[in-house]
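Shown next as structure tokens: one chain only, the form predicted on its own.
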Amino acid sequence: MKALFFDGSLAVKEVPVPEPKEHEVLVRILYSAICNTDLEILKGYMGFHGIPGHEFVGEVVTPGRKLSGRMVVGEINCPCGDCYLCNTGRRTHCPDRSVLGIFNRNGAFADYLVLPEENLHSIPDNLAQTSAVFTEPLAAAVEIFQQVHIRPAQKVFIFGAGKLGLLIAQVFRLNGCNYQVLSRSETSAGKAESMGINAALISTLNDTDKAEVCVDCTGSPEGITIALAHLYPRGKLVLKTTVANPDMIDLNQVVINEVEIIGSRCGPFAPALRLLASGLVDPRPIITATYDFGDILQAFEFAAKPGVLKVLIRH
């Protein structure tokens, strides 16, 4: 099969079909997505050698198993199952798991990948395949609120307008939150209002304004220290960025102003394909390009490139 392989620089090679285990399945894909982690993996996060890509929308084509024949999209966490981590309840925590596409497993950016049955969920009939390609990112979206405890009353700011955040600013509204979305760009912050979305430049930020709540999703290292400058004492950050080149942040701060800091990752795959078929999340504005396969370094050149939002694969 064809497949983008990374180690080190990006080429498309010809590897085996891998060949699913006993509690695995085969799964052809359909579309993947580019997302800010694959960009961060090219310089060099989680150390990943191999094909990345975890963001999809595939076909079960292992017969004889309850998904034969669906369509379907996968958490990309992959755990024993049988440590202390995984027996009470935090098996995206697991030390001993795989990540598809992130860490000791080729991920989507192939014809064809495994994962275990029980990590995949089918898509509604009426949910377009290059929606549901945004179950992943939409997931980590509502974790926030599996997550934290916020009244619809309180401030809310969402540093960055990129991908991540657009959803993340589309689940805040659903929830009545008086939220606004902080971008750098005037024309992130156009796009974000463009969608309905309360937007506006960081740079009309007064140092006295404040919010009970700043998530961070900039993609940027320097994004947390920005938040936690425009967070009230006692205030929740919520933390969504990961990139290879951690910055540092004033710890002192975080004491002095007693800031409760909440890494929030993974989430739950069956809210975020009921929000997506339901039409209450729309992604299609995000999306900026389709690429077939055989032009995905190309994909991945754009993908790179400021202002870019979601670069799909047609596979």
Second form
2 protein chains.
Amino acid sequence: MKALFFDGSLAVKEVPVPEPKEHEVLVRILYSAICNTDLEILKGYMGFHGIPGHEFVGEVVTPGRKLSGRMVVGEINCPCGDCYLCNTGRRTHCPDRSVLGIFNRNGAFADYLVLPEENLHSIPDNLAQTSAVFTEPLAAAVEIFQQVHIRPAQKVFIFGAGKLGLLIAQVFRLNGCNYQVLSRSETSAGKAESMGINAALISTLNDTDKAEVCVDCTGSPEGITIALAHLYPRGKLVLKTTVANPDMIDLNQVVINEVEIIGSRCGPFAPALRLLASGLVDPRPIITATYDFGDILQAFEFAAKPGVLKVLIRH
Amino acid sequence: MKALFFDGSLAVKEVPVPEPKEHEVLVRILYSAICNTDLEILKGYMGFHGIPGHEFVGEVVTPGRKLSGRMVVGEINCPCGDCYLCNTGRRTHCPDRSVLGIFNRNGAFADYLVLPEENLHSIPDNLAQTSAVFTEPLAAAVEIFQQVHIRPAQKVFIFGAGKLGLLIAQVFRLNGCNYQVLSRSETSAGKAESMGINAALISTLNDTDKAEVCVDCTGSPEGITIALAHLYPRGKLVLKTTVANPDMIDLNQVVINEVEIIGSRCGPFAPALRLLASGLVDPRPIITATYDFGDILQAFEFAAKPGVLKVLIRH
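With the form predicted on its own already on screen, would you show the form predicted together with another copy of the chain?
Starting with the chain above, the whole complex follows.
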């Protein structure tokens, strides 16, 4: 099969179709999508070498299984299922896990992938594949609500109007809270506004403009410093940014202001699929371009340009 | 009156007795105590110039007030009482506050101080002054339980067996949780053990030794890095350390492991006084030395030596 391969540089290669182990199934990829994590992997994040890609919609082609022939999306963490963390509800944190296209497991930028069948969720018939391909990042947005009690009367700042920021904003909007997306770029803020999301420029914030909850999804090392400056004492700062070269923060302010910092990563697929299927979240305005898999190298070049949001790959 | 004065260097000076404003009372100091924050102030923390000192027991000498003639301890934050933070239960975070001996308000290393009467708590008759002088740091230990739900079935690591660490450990012991104090120093670990506190050397920890809650009260910039390395994913790291030269942390690990970091500062006096009065917490083994106020410069020199715990000043 054809696959995008990263081993320090990126190339399309001919590789063998992967063979499912017991409990795994073979999935033919129909759509995949480029995430910021993929772009960070190209800069060395996680030291990953292999086939990247973890956002996809595909069809289960292994015969005789519960999901055979079904259109599916897939959770990306593959845990051991038997350790202390797996047994205490933290399967996405299993120390022996592999992670699709990120750690010890080939990913979705290929004709086929394999995943444990238990990782797969079949998508509702009425859900467009171009929406379903957002299930994984939308689940990461929903994860914030799994971790933190967001109160509808609270003021919330979401820093970053990129791909993830716009999904997160759509979920916060459903909560009823007084949220605002803050961006450095007029184009991004305008894009958010065009999607019915409250947005403004970071430069319009005064020192006294503060929120009870700040979310950093800027994807930039400075994001957290700006977010901390606009967080009330005893407020909560949710961190979504992972970058190859992480930033550092001044911990004195965290102690003095009794701030809570909550790292946030992968989330639950079932609520994300419900929000997509009901139309309460529509991610498709976030798509900037769709490339055929044959043009995936150009797609990666384009995805790294400023202002470009989601780039889909049609397989 | 005589007062210890810091303006870049430390000296005992003759200064006027402070005059209480409306709502304030004059307190004659009987005992004060040296906190790590005082030692950090000498290194430039908070840029404070004036009379340091925020741990004290004294007698209210202003006549005709509710607490006149009473033996008291005092909360150190003096808020405006009328802003958004004051009105939402965060008076210790009032942006216009002064803080006794730390920010914009002269402190307790003097014959007298003034504080708002509402900041004062009279101490029970049966409580020794040498115990009561620990109310402020013990309140800071109790603050952890105000902020974080510590479950009795959880494993807890407390990094640091200094003055604050030993108070924090005594409060965790009361919770029933599986706690352990970890120290770099055999002397400190031995001291903790002699107080009936579970303690061990940090060097005995394996990579796989992890806890659901870690508390950093090492007072050293590296403490947080060690604590994060021994925290389970989705665990909680409580930060107590403030230093003049703060450390920085790698935020990728915070996001990937979905860790919560909770800064923790001043706490409630009432429960601290109840724990002291009932004898459930006995801080007196933490006292290394007691100096007369006339020898306070020597007391500061001694307090900065490695292995020295609490130094009291008898006024």
